[in-house]
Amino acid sequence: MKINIPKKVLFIINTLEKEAYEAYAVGGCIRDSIIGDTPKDWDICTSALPEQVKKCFKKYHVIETGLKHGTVTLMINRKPYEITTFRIDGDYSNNRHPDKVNFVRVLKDDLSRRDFTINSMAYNPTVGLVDYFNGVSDIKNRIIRCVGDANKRFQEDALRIMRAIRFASVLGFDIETETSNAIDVNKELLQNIAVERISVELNKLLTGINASKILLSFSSIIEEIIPELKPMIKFNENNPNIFNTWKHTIKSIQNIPEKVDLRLTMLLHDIRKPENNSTDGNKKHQQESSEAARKTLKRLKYDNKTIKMVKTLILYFDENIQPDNIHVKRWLFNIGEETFRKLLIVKRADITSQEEINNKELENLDVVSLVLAKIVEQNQCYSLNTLAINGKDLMDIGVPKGEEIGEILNQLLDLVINEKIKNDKQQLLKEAKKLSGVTP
């Protein structure tokens, strides 16, 4: 099997080989090449020790990124290439990083410590593909399988649990039985992993092509990292005749575009539904789910922009949006165009994921979308930024600088949104004089 290696990677491998060291491209770049994807990064492993690597590339900038673990980063034309010495790992007392590593001279020893067979292949043009653990076969069979003892792999680094289900989601693979069993046995070790690392893997999982299947198959892992979801996952599970909340949630994730904020919204939009399941409690359910989602995402160290977006979308996802100009402009004023567009997407995903789909609600959304398109196309005014006058214009007609300017502008905007006056500068100034008491 031939793999096309970039010229710079070939240069690194050839340079090390000229000095009598072994060198290979290794890991994810080989996996992606075999699958047919373009690798984002190319990592190199070598029999050379870090100091020897530095000596081989003394004319280049070499960063000592992880000398303790045998890694240096070679900069070529401002692009980084990680070069790591063959190694075997010592004990993992924190279930994340080895306490120490031992450098070795044999490639197989290095590949045997890696997480999954699909990530444990190496390649150089002279030797060809090195695949001691049947990674190519597992790629062909679409299987995620640990290298060696699955329990040991996860106990060494519990983040591998999230990586396993993330790879299965992103690649559309299944997880083989022993690896799956080991995931369940060791899931509590995820409590030892930094939430920032968990969140990165969760984002990739949620936006994967196989996300819905993995979420359903590995609900216990989702409970482990987001215990706030446990009541929802268990809700109605004992009654197979009821389309339960978790299944609805998973279907809604499947029915929405693969964007992190949208999929987080669907994951969390019914988080408090078990506690608020009355037919007249929708608004309370939305409010409590919105706040619960905010707290959950904050605990998981998400950025403020994502938290705000998800919180807002959950707060309003079950609201009725009337399909007319005035109401749509009011929504645009309140939450902005980007958020409103995402709200329509969330509402559609929620409706189409119900046990019985309400076609009237879908038709209503279609009309709302047409109204929105017309408002945007005609550049209709729904915000202070698009109002035909500003604070300076008000001061020019004698309105004193201060809070009154903001109050008048908002009153004028309200009149424009409600289509009581046109967004015309002269009309607005005339109305502003009335509102301010300025003598014409």
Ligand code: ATP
Second form
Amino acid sequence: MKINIPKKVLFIINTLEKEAYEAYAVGGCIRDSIIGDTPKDWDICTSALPEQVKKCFKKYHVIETGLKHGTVTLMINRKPYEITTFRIDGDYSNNRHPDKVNFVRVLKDDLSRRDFTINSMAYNPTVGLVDYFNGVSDIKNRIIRCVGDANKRFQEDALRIMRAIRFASVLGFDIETETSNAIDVNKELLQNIAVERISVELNKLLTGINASKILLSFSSIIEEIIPELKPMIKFNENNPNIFNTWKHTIKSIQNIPEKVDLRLTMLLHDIRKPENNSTDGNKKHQQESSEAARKTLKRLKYDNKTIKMVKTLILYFDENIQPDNIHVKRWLFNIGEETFRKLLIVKRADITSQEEINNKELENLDVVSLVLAKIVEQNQCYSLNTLAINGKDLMDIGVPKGEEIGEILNQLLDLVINEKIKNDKQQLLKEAKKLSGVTP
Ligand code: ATP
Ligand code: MG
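Can you now output the form predicted in complex with the ligand? The one shown was the form predicted alone.
Let us now look at the entire complex, which starts with that chain.
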């Protein structure tokens, strides 16, 4: 098997080999190359100790990114390359990060501490592919399998549970039986893992091509990391004739583009449905689900922008949007164009994921989209930024500086949005004079 190694990586390997060290490209980049994907980055492993690596690249900028773990980062043309000394992990406490690492002389030891067979291959042009754990065969058969004893590997580091289902989702692979049994047996150990690390994996899982399948087969892992979802996942679970909320949720994830905020919105949009399931509970359901989603994402340490977006989308996903110019402009004024566009996508995913699709609602959405397109194309005004006059114009006609300026601008904007007057400077000035009592 031949792997196309970039020139810079080849240079790094050659430089280390010239000094009689071993060096290989390793891990994710080899996996992706064999699959036929372009690797995001190229990691290198070597028998050289970090100090020795630094000596080999004296002329370059080398950053000591993780000396304790044997990693230095070499910068070539502003691009970083991680070079890590062959190592095995020391004892693990609390099912995460090893307490310390031990540097070793042989590649095989380094490869055997890696998580999955597909991630434990190394390559250099002289030796070729090194594949002690049959990674190539598992890639061919599209299988995620732990290196060594699966139970032990998840007990060492429970984050691997998330990594396993994430790779299965992203690559569309199946998880081998022993590995998937060990995932189930050890799932509670995920409680020992920092939430930030879990959400990184959750994001990748949710945006993977096989997200729905994995969410369905590993619902118990989702319950483990987001116990807030448990009542919803369990809701009507035992009635096989019912298209239940969890199935609807999973389907809606499949029906929405693979963006983190959109997929999180679908994952959480019915989180409080079981508690608000009466027909008149819709509004309350949205409000409570929105708030519960906010709290959940906060706990999982998501960034504020994502939290705000998801919270807003869930608050309005079930709202009926009237397909006329004025209403759409009001929406745009209230939540902004970006959020409104996402809201339409969320509504569409929600509607198309019901057991019975409501075509009327879909047609309504189509018209709303057309109305929106026209508003944007014609640059129609729905915000203060695009109002044809500003505070200075008002002061020029004699409105005193202070609160009144803002109030008048907002009243004018309201008139423009509601199409009572045109967004035209002269007309707006005339109206402003009336509103402010300034003599015309
Ligand atoms: P990605 O494409 O997401 O970067 P990756 O496999 O390269 O996937 P990294 O987190 O960059 O993932 O890790 C690089 C390599 O380090 C992996 O391929 C694997 O060999 C090893 N590795 C990473 N995390 C673990 C872990 N928790 N346990 C064991 N080995 C790991
Ligand atoms: Mg990587």
